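Read the single chain below, which is given as structure tokens and is the form predicted on its own.
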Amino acid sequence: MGQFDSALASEAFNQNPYPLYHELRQQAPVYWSEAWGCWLLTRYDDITWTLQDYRTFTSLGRLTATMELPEPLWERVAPLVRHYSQGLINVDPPDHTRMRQLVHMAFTPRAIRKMRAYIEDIVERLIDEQIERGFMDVIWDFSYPLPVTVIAEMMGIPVDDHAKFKRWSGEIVGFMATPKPMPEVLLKSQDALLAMQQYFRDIYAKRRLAPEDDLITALVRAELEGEKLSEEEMVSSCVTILIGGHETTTYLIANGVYALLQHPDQLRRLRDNPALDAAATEEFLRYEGPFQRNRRIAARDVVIGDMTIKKGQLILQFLGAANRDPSRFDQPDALDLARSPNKHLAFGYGPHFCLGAPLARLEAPVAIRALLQKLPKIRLAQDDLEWNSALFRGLKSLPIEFERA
């Protein structure tokens, strides 16, 4: 067992990751954990060009290289092993770029613009629902829905079925959340994705007939037209934009109004000088970004510092540690909500550089600057908070209380 992997399964690095991170970094930059199996990143420039250099590090086969499981379990995994072998962020460029390029067409930032007025009819109603109680759960009553509802209506997706997604989400990302997964953890896992799987599969043929003005009938369009993308690619695919879609989202918001209750003064800042919100999800994305490990596996053997990657090995990458880098960042574990340069990693480097990034910079300072003109006077309603230990990194529960404008 190597020196840190007791601190990689601990308590304390999944409520705390960063003191971890800067040990890591100055003692053992490229580290092999034997309890992971992988090696583990954390410097900012070994990170940014294994993003980047997709022919030496694929994606291909990163999400199930930690799989250890007998003969006839791999059979019984055979459908998630098959989803995360294909569609957008689980292939390398050309078939990465070809599917991109049809979904790219909902993101881009003449699209997103188009939205705000949508988003914030949204928040603003969320905060009106909760505003009378003088409480709120941050994650579950606002930030959860807000990016949620706002996917699946790009996606053509019925509002009643958010709590299936959430669910279907949480399980179908499960198995990541460690990195040797029990075998009925993977089943549960799986289960969860067969069951989105056929939501979409379903949608898909309702689309063929029936066309509205999604992304879906968008892409069932292409297909029509000859453009090279199969039911199964465009089924993985949605699955993929849907989990990010809200995910990401929802941690984000989250994560940056406890950062700002953390900080008194960055949060009177922030209200004193309403313009700051872009460049304050900026920070919130480099502090406490909620997607903090990425996977690649080493496509040839090759040499990162001092250490030899054998071909096939897998690489760990703690966007993270990176964040909080400091050749990169001054003083990079303070929150300053005006930094600049932030060049920070939180929607990662290169070919898959996040899709929805353009859709989450709209929703997250228009949710938290209604959150601050709202509710001008918001407090911690308890102390003791809890981090999920799963892919994304973000609280439980965030509640607040808050005395309306």
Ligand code: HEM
Second form
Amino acid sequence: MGQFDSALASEAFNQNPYPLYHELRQQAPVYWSEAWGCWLLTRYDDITWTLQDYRTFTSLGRLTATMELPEPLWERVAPLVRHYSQGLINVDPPDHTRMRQLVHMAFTPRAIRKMRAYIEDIVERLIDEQIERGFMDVIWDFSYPLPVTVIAEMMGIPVDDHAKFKRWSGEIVGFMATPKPMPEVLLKSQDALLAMQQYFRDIYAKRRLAPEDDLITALVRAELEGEKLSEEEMVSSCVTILIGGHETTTYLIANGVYALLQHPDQLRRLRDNPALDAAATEEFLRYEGPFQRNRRIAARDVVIGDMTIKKGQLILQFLGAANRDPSRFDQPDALDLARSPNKHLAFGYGPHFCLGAPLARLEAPVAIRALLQKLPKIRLAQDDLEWNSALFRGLKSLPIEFERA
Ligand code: HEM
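Switching conditions: you have the form predicted on its own, so give me the form predicted in complex with the named molecule.
After this comes the whole thing, all chains and molecules, with the earlier chain placed first.
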């Protein structure tokens, strides 16, 4: 086992990864983890290079290449492997460019801007539902229902199905939490994936016959130089958008509220100057981003720092470590809501830069601004909070108490 492997597997790392990120960056910025069977990157410049240079660092097979399974099991998980061997997030240009342009035609900045009033209404309603109680769990009462309702409305799917989306999404991404998932985790992920695929296939069939004013219809219609998304590409894009579209934003909002509660000076600063909300959102993304472990595969032997990465090896890009790299950010461990410049990598970088960033950047400031306006005094209702160990970084729950305005 390598020098840092036991620390990487520790609960301390799960609760607070930043001290180990700093140690790795200083002592072993390109670190081979025997236990995880992959390279770990913690320097900002290495991570931007590996995100940008898709010829050297491919997305093909990034989620499945390191799975170690006996032969019969490979056959059983073939549908999962097939799904994650193609689709927007798993292919490189030029295939990726074509698919991304088609998806972007449906998921436009205009379609996103149209959601503002709707988002404001839900935010208001969710806070009002809790206001008399003087208590809420920021995650379960607020930052979870908000994005799932918004993405369901945009896609044109019944929001009442949200319990299903949550279960499926959590189970599907379950296998991505470690590079070598256990067989039972894989099979559970696959069952959920098959169910979600069928759900979208049914809606795809309906929208082809009876178009509506929603994202799925727009995906069905999107056409570029005579080319359209195939049914499989369209279903895969919907799975990515639904998964990408809710839990990440849930934790962006909750991690932001938690960071404010831990930094009363910054909380006051935002209350005194609500126009800081957009800059504050960028700082929450940098300081405690909800997605920290991105992946690429080396497409050829390549030297990073003084290490040689072999063709086919997996590289894990710790985005949260890049976002605290002192060569890029002054006082990287400090929360500074007006930080400028703030070129964090929470949404990735290069050709796969997050397609949903404009939506997250709309939802989070609206949510946090309203929360602070309607609840002038908020405090943590519990001290011993725990971070989850799932793919997306967030607390298990965030109970707060407050007085109403
Ligand atoms: C705080 C919220 C979010 C974070 C931190 C986040 C993070 C990321 C990251 C790091 C990537 C790049 C993956 C890579 O390079 O391989 C990505 C891609 C993507 N995200 Fe997000 N995301 C967020 C919200 C959303 C939302 C709201 C949606 C959709 C509604 C979304 C949809 C997507 C899609 C479709 C891609 C794939 C883009 C491509 O491969 O070209 N994300 N996201």
